[in-house]
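Only one chain comes next, encoded as structure tokens, the form predicted on its own.
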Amino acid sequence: METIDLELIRIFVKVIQQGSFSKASIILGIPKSTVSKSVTKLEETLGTKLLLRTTRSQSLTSSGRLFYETCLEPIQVLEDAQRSMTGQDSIVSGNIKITAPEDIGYQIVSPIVGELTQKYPELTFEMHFTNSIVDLIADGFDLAVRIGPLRESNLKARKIGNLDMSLVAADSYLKKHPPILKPKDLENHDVLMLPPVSSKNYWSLVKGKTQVKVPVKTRLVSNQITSLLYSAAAGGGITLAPAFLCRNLLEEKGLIRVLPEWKIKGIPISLVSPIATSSSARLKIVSDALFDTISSRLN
């Protein structure tokens, strides 16, 4: 196999990133057409197919996927290195593609990311909060905040910590529902939960070593944790949400924290990245600003 110009490779690794070859030319300031013709040329010299192209979308093939995987982190060294030639100050530079569950991004990714663009000039910023999970790779994302278990891939993940989530409702629903006393009590109250959602719904509780598992009647699903606050803030029932989330509403909106001592505990929250961030000097301080951030929340 003949040697592979590694502008080529970066080139690729860019309108990956990107997401298309014109947002790749504009990063890279080299005309549309010439991005086209190195990825066709990268193809060509590799012996085989890394991008599926249409009149309006792109995706990766197997091979691409693998080839953009195992390219990624060294063009970021090497890019990064190049910076460090014209002073400290550039190699913080450059966008930073960063995805999140919409509660955890709107109350405090944004404001992180505020921060950072007034103490980094040279960062720009894309955010796109979802409640699904996206293809890093595919979609060009550098770094992502995930909640819950994490699926076996070839993603580097730090654990930030554990959500415990508590009861909360209104006051105004609970003087006109019977009292809750125990767990048990919660069968015959209205709740309001996160999907999925079955015809038989439980609520593992735990207070210290005792667990015990309740079945509940759900009135309201919804796969946003701040709606279901607002719902439950105006009596709509009785939810659960982590205590950085609710915070502000228990002091604003009414809301009484059901049952304290008892809690659905450990629910994993982790920052997620293509490459090791440590790898890369302004991903290495956007993720530490995420995790500390998060981290002291959830204490």
Second form
2 protein chains.
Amino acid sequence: METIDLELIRIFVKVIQQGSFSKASIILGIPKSTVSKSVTKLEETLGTKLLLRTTRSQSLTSSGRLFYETCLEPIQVLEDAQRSMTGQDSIVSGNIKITAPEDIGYQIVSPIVGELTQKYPELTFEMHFTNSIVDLIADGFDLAVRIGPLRESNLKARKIGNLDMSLVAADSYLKKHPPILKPKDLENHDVLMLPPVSSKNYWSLVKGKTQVKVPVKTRLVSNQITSLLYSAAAGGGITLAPAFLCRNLLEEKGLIRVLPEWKIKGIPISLVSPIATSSSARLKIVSDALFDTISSRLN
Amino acid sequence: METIDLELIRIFVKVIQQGSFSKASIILGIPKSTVSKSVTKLEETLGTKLLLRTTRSQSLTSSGRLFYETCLEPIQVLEDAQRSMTGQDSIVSGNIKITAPEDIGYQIVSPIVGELTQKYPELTFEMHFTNSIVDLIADGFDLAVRIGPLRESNLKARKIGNLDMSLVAADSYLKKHPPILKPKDLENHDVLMLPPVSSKNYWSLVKGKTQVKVPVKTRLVSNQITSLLYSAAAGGGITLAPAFLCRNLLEEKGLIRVLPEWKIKGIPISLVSPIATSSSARLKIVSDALFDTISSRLN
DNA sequence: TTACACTGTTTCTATATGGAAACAATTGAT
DNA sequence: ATCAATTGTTTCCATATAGAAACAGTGTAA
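Beyond the form predicted on its own, can we have the form predicted in complex with the DNA?
Expanding to the full complex; the earlier chain stays at the top.
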């Protein structure tokens, strides 16, 4: 069996992480011609195309994705091993690519990362905030904050907890509409929701042992929770949002909690990574920081 | 930071596994001059001696050992990744170095390995049976069967279970000596033991809820259980041995179980490896085969 | 549409590298 | 004690390789 120069694998991994041959060449400190030839040679040796590349973009083949998934972690471990031998283990360095939902990103991830940049001067960050779900593998991400139930995958997940949810509406709105004293009163109100919206939407409210499922009338849909909150603040209706998000808006925007004594099932929030966080020192630091801060702010 | 050619690490790992520069060069299919220069270069880049070498033997420095421990698994994963890409994952191949206590080795490991060689024609084995404890890292072993409680280490252990122990003696011996009807009767008998032997040795016997601790009189010590059994069979006295070991000797050598209704605390038996068995297909196969067979023969 | 900026690939050559053989050092057997 | 065998190291050269630059596509912006 022909053995593969492991150096080729490292270059391949870096190309995926950086998302381009050129960037990988800069990070590795070698000319891009070498990167190009290395990937080609790796493909030849493996006998499989790994990367479909037009001059302008590239995407992993299914084999390439599989290969990347299995090689990413060992490569990182080896690089870390090198660092710790050369006495650089005390200095946490490297780059971390993070993705998160927008609101979580702005309000939680950004401040944490801000602190980390001060604490670890050798650490650099790339953040990508979007409410659509990015492909951690294909886009070379190290870490993602995900809300909602996790789909099955071979990514390593670490559940942080459940986000407490609150029902809120503007003071002005509530004055103009019938009072809401029990869940059933919600039925005839205007509701602002995140997608997906089906023909019949329900909210399940719980108080003690009693659980009530109320059909609600969707008046406005947005993919941004923050935008829903602003619409609600303008009197657009009632919306459901993570408690931590609406808390500061409650006072300053004249929002009021509706049925505060009723609870709504929280949304799971998790950290997801292509590799085990324990296998990379710098990943562990960021992961732990996010975990600790988020779990202290779930409600 | 200067990056290290991962190929150098692979070569270093192979040198440790094979125990010599020459053998590593043969396995890798490269001249030994390259191996020599590679290790030297790796040491220079890391700024640390990894391997103390006289022309005739070599030993890991403490740094070298640490480096090997962290690099072994990722290197194997990468090599496996290559195999699975080139479609050789269905063919389990490679070499497995196993160590085990002698009796376990002869009676259990050898037969299992014998079967595996037939089942997996591409797999080769190196077996080293000894009752002294070998250094899995320094000697490049993949797998060890260990009996007795495990010392702490950064090896990955997998407990199989506890070996049932039986007290046995020769028919001829029992006829010449006072009958043994209860544990206390053992006190004045001749006993054959494994080291370590202290001035006072005890055997703890259990029946139901009653536990009895009996002092015993050591007449003969050997580091080989089998030799104890042969001595016992010759009428030398009573000995304590794993049930599976003396079972076949019971009939053919005229050995008889003593106090069969009393139980003696079993000795833990485990599989130990420098890497997680899950990270290498061939290791998993061997490990599972040993686990399954041994666990079915504990009593 | 056109020009520009960027991508990945190819070309070409100086350089570094890997491999055969000779070398030195150590062990074990005669 | 001497010889033979085997180890790791060094030498030296042909070869493969990495790197600079030119090249050729592709998307973007004016």
